[in-house]
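As structure tokens, one chain now follows by itself in the form predicted alone.
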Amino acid sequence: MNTPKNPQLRKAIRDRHSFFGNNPIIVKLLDDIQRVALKNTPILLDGETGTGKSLLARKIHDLSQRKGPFVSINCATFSQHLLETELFGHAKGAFTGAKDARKGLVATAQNGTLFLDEIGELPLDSQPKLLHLLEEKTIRPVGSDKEYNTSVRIVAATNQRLKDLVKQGLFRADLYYRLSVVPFTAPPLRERPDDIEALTTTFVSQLCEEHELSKPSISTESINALKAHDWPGNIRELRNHIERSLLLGTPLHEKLPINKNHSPATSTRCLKSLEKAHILKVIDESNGNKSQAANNLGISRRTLDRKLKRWQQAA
């Protein structure tokens, strides 16, 4: 019986796997990225949620050749007090627990890339001090009164639209307009189905050699299936049921999620429906106690507050 690989061993298998394809539109993309790659502009990447954001970003920092490391948070993971921290660091001192001094993620970026997804879920106090970093290129760890100069390439994304989020007062214009000096957009998946059959038989490579599995042929069924779906999740929704086809030994044209016969824009709208539903049901359970039921539900409780008043503004 085969040793399942750790996760440090899983991770380097995924981290090979690059952001490519062969359509016109990633091809546009990819060489537009190249163009300033080297420079030190911030980027901001959007696009719906599982387009490769993630693996743009790292693509960005190798064509870059900076020296430093690819260092990567998520903007939503953390309160705002956490976030700061984690982003610059604190003081020995600066709150209960703090016994020692503690670099953050933008000193650990140095000379690097720092990538923040999720921009958009960046906390309005927390906001000031990112814009801060891009201007003057210096940070302030929580709880002192030096500041340090900083040599990191900043590298955003998010699956929202930042300037609806300025205008509903959920985001800085002026950080906003820093950001987006250069901004690019991952496509979904539906817009470039001539890359699926490449990108199947790169996941069912990656997938095979991180679970130890023997490798599959790939049938000409399999293929026109996967391109006839919508995949409203993109090339993370592909990747996700060629894993599961893989592990549980079905052909990848079987099983597939039933929406292939929506449009786009009904199975997103079909997907919000149900998301919509759910977390309400999920507060009703909490008996109204919005903390508890973004702590269930997984997600921040920022988050919750906005999906909440975004319905309310549609209604």
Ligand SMILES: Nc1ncnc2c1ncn2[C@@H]1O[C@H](COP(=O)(O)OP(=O)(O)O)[C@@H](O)[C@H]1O
The other form holds:
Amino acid sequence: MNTPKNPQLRKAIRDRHSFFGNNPIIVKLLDDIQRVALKNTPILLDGETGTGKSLLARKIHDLSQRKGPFVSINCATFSQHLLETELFGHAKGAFTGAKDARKGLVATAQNGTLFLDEIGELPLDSQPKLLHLLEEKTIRPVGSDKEYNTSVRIVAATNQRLKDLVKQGLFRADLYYRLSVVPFTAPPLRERPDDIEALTTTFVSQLCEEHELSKPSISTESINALKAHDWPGNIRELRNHIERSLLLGTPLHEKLPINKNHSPATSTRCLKSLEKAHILKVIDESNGNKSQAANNLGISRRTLDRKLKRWQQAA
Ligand SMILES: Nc1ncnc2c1ncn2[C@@H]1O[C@H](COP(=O)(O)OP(=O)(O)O)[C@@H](O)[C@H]1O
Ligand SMILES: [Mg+2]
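The block above covers the form predicted alone; next, return the form predicted in complex with the ligand.
Full complex below, order starting with the chain above.
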């Protein structure tokens, strides 16, 4: 029997729904990605945590028709020395304990894609080596004097503003410009609330299958509450919230994480004034476009107009 503990099954269920969305920003993003996926240029993905950068990297590889594998490494989890041997491999006897030569991830990803996650954490001293790989298409394993030709597509991701790191002297400008020839930004979930319903439906189906639960129906109240939420942890946070709710059997609109914008001063205000402040803020964020604001709030344009009229009359 397929058990939920089977990691392959979990992965298969997840992979069935790769990066998707109907919000115009996402549609344009996927369109642009489709266009460059077949080329060999490096791609830089930026965006807040949980916005789907890793998923996008995978998607780029799937669309690229490259025959080699997708290989991923998180630059934040290794020391400089380990990261370099991990990436470029090492020669026999390169350092104590290096009994045999070992090939690195660049070689493993030959003819495929190497995904460098959290590229902003790449140590300054390792950055020239990556630049060399990008420019010369060759690598030299640690402790070796031979150069090897490579054919690998580099996709890098960051949740930091690399430009700021360049200004602070933590990231080489030349590497930044080489990496950011084709940059893409994964938008935060709060900028695409119109996708929340489809994402929620998909995650509920996936997670019920994964945990062998029967699928609950999703109320409009839940969808509206999910749309009104900030989601600082973006899609990852939404998915985790849904998983927790399903496992505990609580409705999706309950036990939402506290919105980060709600300061203690506002939390003691009455619900009506909070509602008004929130609605005005959303209209402001939508540059006064009321239809878009209503959409972002998860209410109809008519409801929004009615509320505004009531406040005008009370003023
Ligand atoms: N557009 C999307 N469609 C479906 N699932 C998504 C999407 N974006 C992110 N996810 C899900 O959200 C979680 C976080 O995505 P991930 O790619 O790891 O984000 P990041 O790398 O930006 O931190 C994963 O569970 C992923 O499956
Ligand atoms: Mg990631």
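Just so we're on the same page, rigid core means the largest C-alpha set that superposes within 1.5 Å between forms. Numbering follows the first chain given and starts at 1. Please read these numbers as outputs of a predicted model, since none were measured by experiment.
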Exercise. Just checking, between the two forms and with the core aligned, does Lys281 shift 2 Å or more at the CA?
Worked result: yes
